[in-house]
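Read the single chain below, which is given as structure tokens and is the form predicted on its own.
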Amino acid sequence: MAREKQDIKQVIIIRKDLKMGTGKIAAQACHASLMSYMEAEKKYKDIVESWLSEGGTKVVVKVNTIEEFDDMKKKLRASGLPFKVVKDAGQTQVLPGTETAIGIGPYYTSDIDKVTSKLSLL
């Protein structure tokens, strides 16, 4: 049975506890967006194509601690949503392998909101 037309978005989660500069945050958000886009496209090509044709809505939110970040990863694994975690190369502001961001989707807004709705905008 086909789903009714639904809103689709991508959500990027940024770790604020790392005290990254504005440019670094922008770069990590871009990595998260591209990585999760590629992940979603593997399994949900029709959803991704709809998202692109409708303007590619993106929302950037934050977590303030590594504990919140780890909790989000746990919830995302349980949810089945397409997502990717960014691990930095460590060439500038953080150590190699530091997890800096998470990209989720694009996927159905209602499903993403079940996991991320309590997070504040960056």
Contents of the next structure:
Protein chains: 2
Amino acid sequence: MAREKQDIKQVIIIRKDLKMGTGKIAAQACHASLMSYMEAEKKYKDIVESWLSEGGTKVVVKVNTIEEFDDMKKKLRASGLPFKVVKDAGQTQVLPGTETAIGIGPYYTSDIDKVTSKLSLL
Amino acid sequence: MAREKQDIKQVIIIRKDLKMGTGKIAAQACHASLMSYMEAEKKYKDIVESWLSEGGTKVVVKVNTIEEFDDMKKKLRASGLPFKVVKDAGQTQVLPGTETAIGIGPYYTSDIDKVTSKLSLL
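Output the structure of the form predicted together with another copy of the chain; the preceding block shows the form predicted on its own.
The complete assembly is shown below, putting the previous chain first.
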């Protein structure tokens, strides 16, 4: 089924409860962005191309607790959206294997918003 | 000429003088990371593949002034390294067209360090 042209974005969710510094947060966001980009590209090449040609909008939001983070993962698995969870090597600031961030999409904004619209901007 | 296996990384340079918030910085870092990844992949597919298979190390550093930022751009152009400068659409926090960040590589750590080794971590 053809879809009408509509907004496409990538959303990055950062765990605030880990108290990571700004540089660490930025690096985790980059991991999430690139991993999710590669995941989306496998399945939705046309959507990813449209997103890139329109500037590649990225929105960075936060969760404040591990419970919120786990709840997001559960909802994302159920949603069918392309996403990736970042597991940090833990060389600095967090323990090895700590999940620090999630990248979602690029995918249609209206579909991502169904899952993430209640999260605040970082 | 074959090169021995060696460390590969991506470096993201953020302009601190713009006083961007953490979420804005993270988004600019993601733009830089993805743009530079795509640039490097065009020319150095093997290097990029090695980097991904080893965890995709990303290091986020800072410059404190526009002069330092412009100096980096000049040195990067002369270096031949794969890199991309992020120009923000300027919808929030900065004026449209403001250059906010630079992504370098993934490329050999030893070559990137020749240009960026004096910069501090963000």
